[in-house]
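Next up is one chain by itself, shown in structure tokens, the form predicted alone.
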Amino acid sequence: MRATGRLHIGNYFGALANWLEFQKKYDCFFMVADYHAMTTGDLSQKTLAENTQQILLDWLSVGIDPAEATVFVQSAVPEHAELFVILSMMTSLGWLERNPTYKEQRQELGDKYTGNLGFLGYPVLQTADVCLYKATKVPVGEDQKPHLEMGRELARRFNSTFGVNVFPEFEAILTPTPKMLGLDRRKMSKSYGNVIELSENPDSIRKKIQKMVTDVRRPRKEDPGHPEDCNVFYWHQLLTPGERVKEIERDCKGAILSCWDNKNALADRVIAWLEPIQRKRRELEANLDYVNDVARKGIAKAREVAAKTMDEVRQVVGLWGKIDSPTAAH
């Protein structure tokens, strides 16, 4: 995930939810991308140290376990930067120019934030941080799934160049809710300002939902209710547990809840859902030693993989010499 901070509850949904059944199947390496964070924001608001450790809060508080899986901070890394390198000399300009995201992206943010040659060669820092692991699935939302065919292209393209099978097949992995609806029913995105983060206080959480459209169709309380074009009834669906969706359908459609009260309901039910999640962050955020010493932990396992798979990839490509690892003495 990149690190622009504190994550909302579509971040939960678009992929942490994902995360926690793949951290009990698989190795897992969980990666803060404070590189890829630095591809559109504002440099000058230096800005990503702090939201590197709000997102380690928030994955530990929503139950990502340093005990299953790596946990780790992309810069801290330094062969993610190298193996990018690498890459990137066999990587053609009209190939990340075609790249449909690339196009959108530089519509909907403009020059200022996507003019530099690191968002053009997103896709490639991103093939190196799946290829330094050799990993095989890879967890991204909908709209990084034209970033990994380029990836997994790319790493054919090597293998290929060298004749050696450096780097294994990988494949998407999405979840059931790839993209959750926000708060204004578009995509939930920080830049739209329709998102309920997984740290935000019960307050602000009421306001907001209070706030939602519902069902446009349904002038009054005595109107019957369209639960399908209703944002909140949407919201209910991933929060609330299966029986009581089925009653709020049965009622709104009978005119017997009204919008108000289902705002209402949604909002105890947000409430009552972030709670232990909440009090999880509270305790870490009193305990950050413990917080920064998983991050130690996590990032010298990910480089000693990633030190390995260089060393290959050095000798493959015919580069001088061999790199110390990270953990000899100098």
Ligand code: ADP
Contents of the next structure:
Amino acid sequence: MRATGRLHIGNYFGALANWLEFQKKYDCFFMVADYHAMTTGDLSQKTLAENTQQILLDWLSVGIDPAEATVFVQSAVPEHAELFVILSMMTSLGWLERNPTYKEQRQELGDKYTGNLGFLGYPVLQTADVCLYKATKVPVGEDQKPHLEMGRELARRFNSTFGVNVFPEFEAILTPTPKMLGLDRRKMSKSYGNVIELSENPDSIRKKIQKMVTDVRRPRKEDPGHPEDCNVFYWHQLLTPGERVKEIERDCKGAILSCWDNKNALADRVIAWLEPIQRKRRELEANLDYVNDVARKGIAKAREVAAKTMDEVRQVVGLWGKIDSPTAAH
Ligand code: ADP
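Next, report the structure of the form predicted in complex with this ligand; the form predicted alone has already been given.
All chains and molecules follow, beginning with the one already shown.
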């Protein structure tokens, strides 16, 4: 996840929900992508290091468990940059230019933030992130899928060029909510200003939800509602227990519940769901030494794995690398 600030509930439903399950089953590597955050960020703000810490706090407060998973920071493992350079030599420009997420973001964010080489090469760096750990499953939201498709091609091209299977096949794994809609029914994203953050205070959550647009075909409470066309109902389906959702659907169609009632019930629900997460966050904020220690340990483990993969990569490519490494004799 990119170090662009505090996480929102779209990040939770689109990715973290899977991470929490995966950490129980697999050997997981969870990375704060601070290099990736530089691709579209305003670097003069100097918020990168702070944002990295905010992501770590969010992860630990939702239940990412450093005893189960390796939690680390991309830039602390220089092999990411090294493998990126090598893979970029094998990447067709057409692959990058055709990437739909690239085209969309170019349009949304404009030349100032996206007219740089690093942004164009985003999927190549992401492929390096995945391949360094020989990952096979990449739990992400839908917007990342095209990048990973391209990354699969690239990893295949590397293997076939050198005739060795250094990198295993990998695939994107999506949650049932791979594209959560935001307060305005567009994809929830910080750059659209339509998010609720995991650490957002209850007053702000309620105010934002109260302003949500509901069913435009129901101007008065006495009119029957169309829950299928209502963003508040869509959020209820994600956050409210199934039995209650059925009652809301019935009472909205029957004009018993007003949109205002539904919004307040949703706000109650979101606030209650986030309460234990925010309590944990406050504890962690008072113990930043612990948070930094988690990252330090994760970085040490990630470096070990990445160094091993890079030795193998240098060997097959024929790069000298470190002069005292066995690669030099190659
Ligand atoms: P953002 O898009 O907010 O800048 P990132 O690009 O760092 O955040 O995304 C972190 C993870 O969260 C990625 O796996 C991404 O696919 C996922 N994600 C982001 N926004 C959403 C959303 N609205 N719905 C589902 N998943 C999302």
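Numbering follows the first chain given and starts at 1. Here, rigid core means the biggest group of C-alpha atoms that superpose within 1.5 Å across both forms. Fair warning: this is a prediction, and the values are worked out from it, not measured in the lab.
Fitting the two forms on the rigid core leaves the C-alpha of S92 displaced by at least 2 angstroms between the two forms.
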